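Next up: a single chain in structure tokens, the form predicted alone.
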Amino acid sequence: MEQTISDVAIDRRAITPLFRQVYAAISASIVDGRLRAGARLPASRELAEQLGLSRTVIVAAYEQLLAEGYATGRIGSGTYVTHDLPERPAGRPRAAKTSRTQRYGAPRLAGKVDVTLQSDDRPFNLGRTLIDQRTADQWRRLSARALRAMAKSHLGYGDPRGSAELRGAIAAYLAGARGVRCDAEQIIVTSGTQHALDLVVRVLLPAGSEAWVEDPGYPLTREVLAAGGVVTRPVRVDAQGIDVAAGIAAAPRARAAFITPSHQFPTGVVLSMARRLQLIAWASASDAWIVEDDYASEFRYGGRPLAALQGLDARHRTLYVGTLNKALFPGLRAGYLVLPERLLPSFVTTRYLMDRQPPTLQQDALAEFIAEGHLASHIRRMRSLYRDQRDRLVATLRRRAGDKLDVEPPDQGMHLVAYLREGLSDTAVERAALENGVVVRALSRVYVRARPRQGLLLGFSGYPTAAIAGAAGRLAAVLQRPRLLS
């Protein structure tokens, strides 16, 4: 049965693209139950006429709904609301409790953090980026302008959250690019993801509290939590992302879940819509928090970037963490934390006590870089370049070492996973490759309790295209050595 869509409010003056406004209205109706499971959505041409929009806008909105699991398509029949969504939680959401800032004790590190390899510039180390001459010139120009102006605001202390101009530019960028619902007041400028996670631990997670982490997952997230005395509960990851039911069974009293839903680290899987809604329902019922690390969302190579989980969470249980260090360059040291409004007082106070404020001269340049459209333009150019580098690496590995590993080009991100064929040890390959001038990371090292798979993490974003084939060839030669058997 076809249902009428009557509550789509279109604001042609808004920054948010028209297709995303349509998508947001329909997805909200699905989550709220106004559009029932199995209901047929109007034909794109019909809805376009109803809303006074082009059919292209409606088709793009429907494609986003299909990509994120809100809807399913039936050839020759139309687009339907999916049945694969959990029931909405009953009752009104409970008022959140904001814990007072906790004293941060001596580090309780789970293991030794290897900081020496982070700066290695050889392929295929992780976390490296490229900028072209156009971006370099624009950054120099804006930095010089900020230094010449030397506004009086730099001669005193400012807002611990960061400048209003930069926060406004970030809010506008996130609304259009990631579907994040926030205004500038909800943003705290950080030096990056690690800084943001440290703030979360200090404010929300007392020593001894429990938190879910993905297994496999990002090791430094576990280290930050361990340093704050938080007990991490590894939760397995499958083809749909973190297994929420397994997390509830293993640690029902956890205070937070730390996740990478748009591009899970390291596997690259996307958290399904059913799991997203299940996670939000758990957080609301348990008075817990979701910490969404959206670390490489800009670089999606097949279709539009998936909307952030934060934009789906009408119960305001999600803290959104992003970074400009990967979109631009790690030396920038700029990220952001988007908070529910009720958490702002505690977080702003803690930010002030930790570090007073971010550096203001750099904020001026960065705010103009974003507001003038240079960030969006840079991302488009780098997305094309990184896609080419990804394809060059995959093609070389398949041609030179297809008998030793399985590799598929990821749809998003700045690294890929090459799974080793049975009998090969990824830690042995890691050591041998380093001896031959190639940096790879053993996949098995990022598992905690789940059964580890043997594979290699290879970053492809930070290296000249010409260097990739040669390094991949050296890695292929290493893989032919018989002593790498496990």
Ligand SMILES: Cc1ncc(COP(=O)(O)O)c(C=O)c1O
Contents of the next structure:
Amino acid sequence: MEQTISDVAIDRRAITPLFRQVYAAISASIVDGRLRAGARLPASRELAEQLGLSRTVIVAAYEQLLAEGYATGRIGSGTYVTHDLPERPAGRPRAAKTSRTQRYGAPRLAGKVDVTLQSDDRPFNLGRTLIDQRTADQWRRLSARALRAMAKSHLGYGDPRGSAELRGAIAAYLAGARGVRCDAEQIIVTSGTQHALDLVVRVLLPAGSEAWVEDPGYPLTREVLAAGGVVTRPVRVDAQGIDVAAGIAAAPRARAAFITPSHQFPTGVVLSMARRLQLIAWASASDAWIVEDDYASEFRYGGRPLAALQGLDARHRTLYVGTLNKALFPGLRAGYLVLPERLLPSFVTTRYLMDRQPPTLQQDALAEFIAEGHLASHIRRMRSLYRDQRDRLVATLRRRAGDKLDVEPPDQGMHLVAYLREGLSDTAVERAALENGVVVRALSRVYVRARPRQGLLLGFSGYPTAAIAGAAGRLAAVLQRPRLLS
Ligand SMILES: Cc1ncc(COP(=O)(O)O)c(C=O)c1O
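Having seen the form predicted alone, please provide the structure of the form predicted in complex with this ligand.
Following is the full complex, with the preceding chain placed first.
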């Protein structure tokens, strides 16, 4: 018997590709027994029509279901729910309740985030980096040294904030490079931005509380807030960064503002001095917190890096979030959270309850890597390499697809935004590019309420110039096709 599929909720703005959303909905229905073993899935064309999606999306979802054994048969001549799944208890499962005050519940999280997205290493996926031979050699040497030492201090439990040596090295680096005002006592070593944001949610933001997020903005900030039951209030971003007055008007009682002031994600805009001061004044008057995500600020190409907002905040309302996963490599999983002193006890306790402390051996290698100056020189070398990669990407796009997009070289960071012309649809380009082995992210997906612009987010830091030229050429060829209009 053919089953109808009734509860596929598609979110076109979500970062999760459409086919994954369809796949997740159908596989969940199979697992919880709403779709019975042996049931015939609707023809791909029919389901495409029902959901208002293209048939290619449904075919990709069915292919995934077939590949993972949820379904059998062949697309085109009948796809059936497999008989091989274990028996389900009779009766329809009760829908799990979600409420505004629920945190981290499975129904809240299921299918929300595509956890495979960032592991794709093809150009121009975001968030990838390069390391050169020198850095690789130093890293091996220092890691081997830590392993050989296997000191007593490596073997036991330690300070939940991380080792004093690493925190000291980070404090010195931040004072010099980012104008952050802190001493080592205020630092908690984390596994990166995502870990730091999660800690902030757990400690400062009860479920049901409100927080400002930038619109457009970084999806993983929104998602970690939503996972913790926090109500996100999108605040528009203009040429001066987040519009603080609009935030105050829309959500004056928000407990926190999550911002990327030195290089707004994704637009690259720098938060103006007037807005920085306005934000600090709002936070201190309303007892709210500013969470400054200073990702990729090391890579500034036109002049010296801009100082962090934290250094300007004499009211101590700012929590500074930094990452080494961008300055070095994402697999490192190391970053830091710089806290106002009075928040330390609750953060330290929470960290202890989560995972006790960071691993000791890697901390030693990292502390020495920073203290011996290798981080600073790695950043200098990569800055020049990434600048060349950025320029190669911009030049190729302008030459090969200048009639289809507008692209300016960003002053900072590891990605650029290419704005599409002539009503081209960024999600259509995203799909077509992927079919040709080029990973681009549709800009419109990272908007929430603000009117989305059509554009492509292209990471340039993780790919040698030769790979960049080739992939940019393939992207340009895709852009010349008809049928990419919105
Ligand atoms: C806005 C933003 N912040 C932070 C990060 C880094 O995250 P993590 O340190 O968890 O790797 C990224 C990476 O893509 C990012 O885009």
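Numbering follows the first chain given and starts at 1. Because the structure is a prediction, the values reported are computed rather than measured. Take the two forms, find the largest set of C-alpha atoms that superpose within 1.5 Å, and that set is the rigid core.
J.: Relative to the superposed rigid core, does Ala471 relocate between the two forms - that is, does its Cα move 2 Å or more?
T.: Superposed on the core, Ala471 moves its C-alpha less than 2 Å between the two forms.
J.: Quick one: core overlaid, is Arg40 moving 2 Å or more at the Cα between the two forms?
T.: Indeed, Arg40 is displaced by 2 Å or more.
J.: Thr79: after superposing the rigid core, is there a C-alpha shift of 2 Å or more between the two forms?
T.: Yes; that C-alpha moves by at least 2 Å between the two forms.
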